[in-house]
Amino acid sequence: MKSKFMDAKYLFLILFSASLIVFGLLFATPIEIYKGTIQILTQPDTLITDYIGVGGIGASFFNSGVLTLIFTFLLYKLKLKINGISIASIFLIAGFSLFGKNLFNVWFVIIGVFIYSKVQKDKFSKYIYIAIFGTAMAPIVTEIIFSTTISKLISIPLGMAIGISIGFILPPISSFLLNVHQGFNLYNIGFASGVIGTIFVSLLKSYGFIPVPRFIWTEGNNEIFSIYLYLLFSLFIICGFLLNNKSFKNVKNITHYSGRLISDFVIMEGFPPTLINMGINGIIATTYILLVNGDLNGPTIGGIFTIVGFGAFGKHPKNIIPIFIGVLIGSVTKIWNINDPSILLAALFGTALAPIAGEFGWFYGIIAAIIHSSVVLNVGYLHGGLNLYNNGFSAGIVAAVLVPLIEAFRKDDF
């Protein structure tokens, strides 16, 4: 049965993409966007590479909006019904297209997954979300192709081949690793990408190719970005309210779910309540960054968009707030500051562990976040910053260790 909200959901994604493009056009001329986009496409983009610092606000949001629109069109061409995982994947593209994914480097992983589907004699649509999430490894393509230490005669085919091969092996590995954390890490592909990235980077290092660390982090744009984000998320809530017969009915129901994979709020509670939940999540995440005196830029807006997108697929205020609290407590007792770049990202992307708070309670969510904020700072070395979902990798490790311990020792009746 065709949902009456199916067209509305596609329209929502298209308008969201358009808002990114229009926002970018407010800050740069077409010529400036073109020049900035060339910089984004050709410069290494290992963690952390803020595209705003590479190509400017205009080019960064243009890259994000166009790529988001293309992937939305891809879902449409595959005749897929938009649900929670669809929205999460599209918002992930939008967010990471501000710091690591671009109009060039994402396609090789997509091609690899496509080839895998053909080898398995399956429809590509069966694996499309693995392909979209799998663009976490896109920076490895850019790193190799535009490397200054390898001849272009070698780097171009090598970068393409590695990107395609990662996409080819990603579906079976990600499916298997889901069993390791039992769905308590919402970024399962990030976990798989971390494992795959560790292997590939280890092989590359064995042949003398060392990924060059980068740190590009912009500051000073909090006012304009906060206006855009608060306006955007308020519109989500208003539109959801209107589509929901001018009510907040079923929104509270979403907070009763743990968020453990697979928790598709669009299927379980409908699109309008989910849209309201997404807007609320976005306001909470944006406010957190501002309250701790953090910077709104490509990476942090990417984290906020990810929280918003997964507001359709596992995250809600009740299970993400304990993660923020845990990272905050950790910063008080540890050697870093709460508004250090890596810790800001640990708080935002650490909400991958939200299902732990949702399933076992706020206390365990806080504990998970405290542990995660330490682990995530030490696993990036393994994949050389070439897995954009570094927090997903860390969250998989934390969940794999912590969840069995919680289940073994917690009292069923507490």
Second form
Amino acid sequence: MKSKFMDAKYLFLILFSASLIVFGLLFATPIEIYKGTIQILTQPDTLITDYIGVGGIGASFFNSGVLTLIFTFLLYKLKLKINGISIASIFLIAGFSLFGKNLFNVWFVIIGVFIYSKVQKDKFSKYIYIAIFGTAMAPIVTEIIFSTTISKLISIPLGMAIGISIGFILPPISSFLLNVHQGFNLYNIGFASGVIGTIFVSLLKSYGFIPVPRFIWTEGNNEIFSIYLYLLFSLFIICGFLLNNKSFKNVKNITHYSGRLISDFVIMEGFPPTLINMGINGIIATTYILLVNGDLNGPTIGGIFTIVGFGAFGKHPKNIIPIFIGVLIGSVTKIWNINDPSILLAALFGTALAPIAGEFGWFYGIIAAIIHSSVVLNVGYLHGGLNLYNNGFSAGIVAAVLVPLIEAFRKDDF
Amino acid sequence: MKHEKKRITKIIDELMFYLFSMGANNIDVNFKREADLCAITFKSDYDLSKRDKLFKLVKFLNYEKQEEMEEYYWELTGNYDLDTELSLVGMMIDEAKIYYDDEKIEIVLLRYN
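Switching conditions: you have the form predicted alone, so give me the form predicted in complex with the partner chain.
The complete assembly is shown below, putting the previous chain first.
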């Protein structure tokens, strides 16, 4: 069935990319963007590397906008219809291009997945979403290439080879690991990348290569970023409303889905209601950061974009709010503060577990978030911060333990 | 395509589970492989009080085939017993025909090679 919104969806992604580039251009001259981009491309990207602190607002948003545009063009060239997973994957690129993915480091994993598809004598388009999500491991490339302990003669080919090999092994592993959490972790590739990253980093450590942790986190830009984000998400809602025959029809239907993989809201309820849901998610996530007095910067905007993107593929207000509440409750009883950087990210990216709240109710969503906010602080060590979806790794572990327990003691049966 | 037989088995699992959830006590499953397609037919009774749920079955099974979704997510089919992945099944098949009256449901799924 041809959708009359097919072109509108591509146009939406192009305009979103353009908004990022234009926003970047408001803060820097082309020369400054060029210099900032060089800085971004030539430094390691281990968690947490806020590109705004590395290359400035202009270069960060330029990097994000251009990468988003390139990946949108890639989907177009592969003749794919834009649905929920397409939007989620593109927004993930936009978000993480503010803190870890850049115009240089993402391609090696993509090439690895491409080679895998050719070895399988299959179309690359069948693996495109695994490839796009798989760029979570992009920092391993730059971490090795820009390492100061290895000669460039070795580090450059080694970094490229490792990036390609991760992409090559990712498709079967990511598909298989779905069985572990039964689709209750929306960032399945984060879980797969965590497992793969743990193995690769263990091997590298055995040969004396230790990933160097980074912590670049910018502050003080809340006002300007909140204006941009609220404006952007309000536009999503207004456009969705207009495309939806000036109504909120079917938006409520989205909240009836648990969000468990796969819940493609574009296919299930249509693009206009999904766009409204994405806008609402964005406003909630931005407001959360401001309410807890957190910082809007590369990593947190990345988290917000991820929630917005997955507003087309599993997340809605009813299943993400319990996650925020769980992290909030955790902060009252645990040793950290609600606006600590890692905890802000745990709240935003912890919404990977939204399907638990959607399927089993608010209570279990809150429990999942309380557990997740502790687990996520401990698993980064395993992959040396080289898996950008560290929360997806943690969420996979939490879901794998929590879901069978909830099921075992649940009274009702389907 | 890798795991073709396993994928078909999982599609059958998913539909079997769905029919159980609809109150089925008597299910016939027929699988037929031809040169260019596989046809899976289910004939089953069901609980009439759950008839309203058939709307979702028709909706989900008629989703357009999406190879990229199948390649990534097929492992989820037929695995979980608190929910169904009928929408995923819809994306893994080329055509679905669903007939029902007050007593019986017949589902025919076609998957071209």
